[in-house]
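Have a look below at one chain only, the form predicted alone, in structure tokens format.
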Amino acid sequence: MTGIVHDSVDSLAALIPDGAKIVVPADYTGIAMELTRAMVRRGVRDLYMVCLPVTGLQGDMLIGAGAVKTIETSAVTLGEFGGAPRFQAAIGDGSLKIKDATCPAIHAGIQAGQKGIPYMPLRGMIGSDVLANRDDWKVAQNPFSDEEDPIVLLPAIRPDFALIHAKKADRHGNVYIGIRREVMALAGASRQTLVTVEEIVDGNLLRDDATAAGTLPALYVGGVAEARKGAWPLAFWDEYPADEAHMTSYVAAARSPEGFQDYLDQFVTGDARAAAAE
């Protein structure tokens, strides 16, 4: 194996220092909860976390446990399992700095990162709460146009690291994503990608041409592990559906802090994960 495959979820988790900017993606495309809670366990503080262009149960979870400082979202939501428990008790508190954006403004500072550029402009807020409470996002005339024509120049975003759960990789880091492609800007514009998957493969995916054209190549990846079911209890692409009574569970302890806290003592720290992923 290669300095990029991992021998555990713990040892990826380690390489995320205290105040790293991290960026993950919506549930759908593959989240890493098994590194999530390897971050949770090792106690990471101070993140600053740049979901695109939403997060869920991950965020609420870090959120909860005391590791993300700041976050720049368009939306924290558990989807049909109800609210973000904790991302809402640390608005209330005040614990928790939130930079507010648009799905849009978030997918575009993301390109500008991964194209290596300073910024990307952007239609469409002008006028709006959002921008009004963005002083980092700036209001230029378009200099193609005679006439009066604003648009706004959202900053390009560089993450640390980008966190996602894939299907598999190989030995030599390569990735295989499939028709996540927005995987590949999350990649592109950060400075390291940590990923875990169902499963490590021999051979070389990008050889492969069933494979290659959705291979996320090991020059993006800081780091990969095996992590079977590791985005339980959310649902994996096709590969298996969210656990839904488990979801209805969570929202339930995490309600209160004391029953966040059991339920990190139960499925995070302790030993009933494994057992209830099966």
Second form
Amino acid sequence: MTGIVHDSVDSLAALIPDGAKIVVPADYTGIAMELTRAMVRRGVRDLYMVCLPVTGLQGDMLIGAGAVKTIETSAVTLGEFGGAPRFQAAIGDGSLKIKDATCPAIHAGIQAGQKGIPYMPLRGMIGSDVLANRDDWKVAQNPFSDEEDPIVLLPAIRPDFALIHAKKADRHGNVYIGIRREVMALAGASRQTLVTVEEIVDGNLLRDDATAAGTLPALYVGGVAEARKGAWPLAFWDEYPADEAHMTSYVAAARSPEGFQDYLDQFVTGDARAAAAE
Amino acid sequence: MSDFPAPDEIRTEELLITIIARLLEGCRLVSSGASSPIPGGGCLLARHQSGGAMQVNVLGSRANNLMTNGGVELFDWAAQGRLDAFFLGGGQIDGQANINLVGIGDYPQAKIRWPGSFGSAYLYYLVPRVILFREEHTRRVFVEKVDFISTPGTSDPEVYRTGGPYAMVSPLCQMGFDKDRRKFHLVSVHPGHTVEEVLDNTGFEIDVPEHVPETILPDRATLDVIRQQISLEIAECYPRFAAKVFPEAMNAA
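Output block for the form predicted in complex with its partner chain, input the form predicted alone:
What follows is the entire complex, opening with the chain shown before.
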């Protein structure tokens, strides 16, 4: 029997079938980049990718590798490193279906999923082209108001998998997330959460108040694997900064499909990653 | 009397940080957004000038983060009426203060695709002082009509809206926005620039008062705070920006 702790990140990636609906957080929460590379190695296809509420390198790489059919996001950007080249190319040639959103609308859909209710109402959006292009969102009258008061209703988002990188997990599968409370929402809304961590530790994170308050309990976790520097080349919490030189070279390479393929050959399917991440 | 440095001693980024801080005066809680080093700097300067009365949240910061319930908390503040000011940019901004963060050309297969709308389609409705900010003042940014409305400048009366455009700041000038007339007006022009230059580079009609004042530059003391303190605080989230704009401070640190 395979326990909750997997021996390898590739074994975690094997759990994600083609066509799965995944949700990923924004860079500051902790991005499972090594798991993302393993997904590309596995050749996963037709993903429905939800971003809470935005994505960057992770989304660009999955899109460039042809793994994503539909993306629901409030933005795709590499931040200080510029626009996301493979995302822009896939929008330009029509190969990616996009459901443009606004950050709190994705949070609201995920919160509805977390609470097991069908939808969440949210202010704003009325009169925007974001709303006009979302036929899955509705506008309704606030039932508690005597005046005309339209409000947007967002359907619950229930992904198959949430994917995150965190600092540590114990052997029971409890994961330390610290202050990053959005992980609770992601995990609650999703059927299971796949986690990579900097280290697997002895003991039980739920037994001590100091760690328990910032711990995702194992009941949400479908599998966890150790991946040292697993968010590389992105910054991870206070643990390590972004690898600026690598990000710059990614942006340059990903401007063309050939350059992007060379990048994958080197750093995803090839063995240059381990040396570069050190 | 304050000591004022010569205009050519002041970097454009330093002037913009100063103007933004002035626009935040009197706020209790403000936040900067994603990819916003200059607004973030303006918030930090405003906090310094408030003597600690103002609470500042810099998105992406560890040292200046006020949220303990995840990224959604910023949006909850806005809906609760706690967030007094926020910043929005835009690939295009039009004369009715509509903002486009999505792209140019037909949606969804845009000719030029930008990152996306972020929180704009919500925060613009709920934050009383939304400061529009762009580092480029040209006719390709300030257009007659945006290609895609990420978020509208004004709303019909039945739409719940406690917030909206409060000011627009660019490297050329500062503008205000009249909600009822749905139109921008010129507030001041920065030293070294002219009203004609503003009009030549703005693709929509704006109201120009008979006398347009020159934007007041930061005084020596303000400039020192920006260079010696704000530069280091903003470098935490925006190291590349800080290295470019404040090389002296970064080298000294």
